[in-house]
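The chain below stands alone and is given in structure tokens; this is the form predicted on its own.
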Amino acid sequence: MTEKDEAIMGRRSFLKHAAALAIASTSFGQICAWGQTNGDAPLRERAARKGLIYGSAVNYGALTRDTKLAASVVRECGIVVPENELKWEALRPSLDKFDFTQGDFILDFAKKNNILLRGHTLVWHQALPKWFETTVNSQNAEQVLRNHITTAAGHYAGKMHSWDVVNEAIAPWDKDKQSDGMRNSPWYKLLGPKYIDIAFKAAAAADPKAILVLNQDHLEHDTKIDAQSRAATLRLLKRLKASATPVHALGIESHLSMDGEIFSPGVFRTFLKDVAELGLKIMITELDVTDIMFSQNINKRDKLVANKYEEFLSTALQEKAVIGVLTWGLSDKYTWLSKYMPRDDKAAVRPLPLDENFNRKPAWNAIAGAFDKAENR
């Protein structure tokens, strides 16, 4: 992920120092709730035993140059999602041209290794090409949007497990938000809320076998912002269902932290139940744990990260509508957080299941344990 909301960065940066002292005082015994897992089975196998899918985001550059990463992905992942290669900026060098080179490489890698593939993302307010602003207007926006989705989803028709059709449509914290909690994105400005219906219908026509996902952030924590985001997301899903728009699942991004954003299992569990009652599946699509406020001591830091994974997944996997879990990356060597949320002490961030040498960490044990304890789907 090359870009995320400025709201996430600013809010978490503001809170991280306030939370640091409280975290530092946590006793070591309180941290280690997840324990050790039995056996050496990879995450993909542990998930599959319960009818779940585990995977991670990958990127073209790392896969082509790092054989250890590729081997780790093959071992641990049952599904992958291109991190940036299927976003507009990567796919659309010009209005009249598509470039599927990097996306096709990841598809071929997945097929050769019996790994499923997700698409990310057909519509987003970020990662738009430079020509977008000067070329797309209210007169041609619907045609441009339909053409993009028809071509991109059509190119991979029958080969995608699922598509993030619309990404981060809700932004109730934004100063430019709409009364319904919708983000006033370029697409919203050009087409209004109907852009979401247009996108899902075009995706369903182009790739009728794929699971079509509304992907959204700020849904996990017990904060005012997340509560507003959950409410707005449920309103949107209900509207889409009522209008027979073909949405099949909610994707929950889940970039977790301990920067003052309290996680309440009961609150989150209720939200998952509300989504499931709409007849929708749920995927945890972008899971990682920000460690910028944790101790520099690697052992303590890794255990705090693992504890966060265990706390979140033990709650999420109680809901049988949850069918998949993807971490946003597999190894600490390749994480968007190194650039966008670095530590003040300059130490390397450690948010993922494998360390920079592709060794399994306590976070891996926590995820494995959560899969082992989950009920069968």
Ligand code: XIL
Second form
Amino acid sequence: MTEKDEAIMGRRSFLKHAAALAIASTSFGQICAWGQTNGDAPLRERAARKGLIYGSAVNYGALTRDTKLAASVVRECGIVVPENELKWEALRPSLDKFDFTQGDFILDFAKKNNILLRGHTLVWHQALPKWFETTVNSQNAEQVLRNHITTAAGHYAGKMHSWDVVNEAIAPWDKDKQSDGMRNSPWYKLLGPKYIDIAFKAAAAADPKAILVLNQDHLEHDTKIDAQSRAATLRLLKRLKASATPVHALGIESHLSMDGEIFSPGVFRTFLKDVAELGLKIMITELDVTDIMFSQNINKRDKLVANKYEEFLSTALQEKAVIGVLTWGLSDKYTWLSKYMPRDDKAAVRPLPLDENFNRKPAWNAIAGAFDKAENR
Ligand code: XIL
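Form predicted on its own done, so how does the form predicted in complex with the named molecule look?
Up next: the whole complex, starting with the chain shown before.
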């Protein structure tokens, strides 16, 4: 046991008493107050105490330009995932070329700072390079897919904690969807549903150590679409398990919205249990909370966002199969939602744990509190 481990173990028994005190108090506010006075510990450490991993998506451009961002990632994150740098568009300048420059920079940054790395994503319907449409056809699709996975997953073999092998394969809301709820993606059109099996088998052969993940959106809310998505995802996972396809975990993206999308803890909890019963691990892979429907008042907005984090994570972490949580970015300064879900009033969006100056927000306290309350893995 290292000195650091010992320190953590010592803190753990202290935390048990603190947790008992927190439970004795009734309001979440008091737990937060405790967290603020005693718990300066970063999220990665609070997660690690429970056998969990916390981290965030990182972006090459921001990471190389902004030393404050880099320092915050080092402080808070036990795992990072390149936001765009390992997608086909970034990795594949042409059919016969791979460019690992940006991915390798992030791997190096992670290694130097004792941070785990996860890969995103080997197969997706988006972020395909321009040459894809004119070059890939039903004759060569399987070989092109295998070659991509063998080379990309092979390049990082032994260095990846996990890979999102297939991303967003289910889309029951699509006009073009298949009867089984599968998205009619370019890969589905070229190869049919077996593209998923091909991808997982190729990934397992290229990197036998990585946790292989099926990553999916629209699984969290108590809506008709999300219910269809959950059912289709479970069907797909059962099919993959039955055919011994090497899938190890489900990634639940968790881009949470509050716009009429109700979160029902019981519904979500049941889904997590169903997934766990298939013998799979679960990762929360892209958590963020949009604040577009709230008033400009920053204090109010931050509080509502934090409440959503608290409600969601306290439910998710009840399931022991959940092994890690990643937010889709760390600071509000760099969030995809600035572009993809801007506010009508043009005020900056605030969906992440740190504000634009890298200060901890109520959302950070909520995540810290959820880790503090989680049972050990
Ligand atoms: C997003 C990135 O954050 C953006 O920078 C990019 O322009 C588009 O993709 N689900 C996913 C992620 O699986 O890859 C997406 O990331 C967000 C939604």
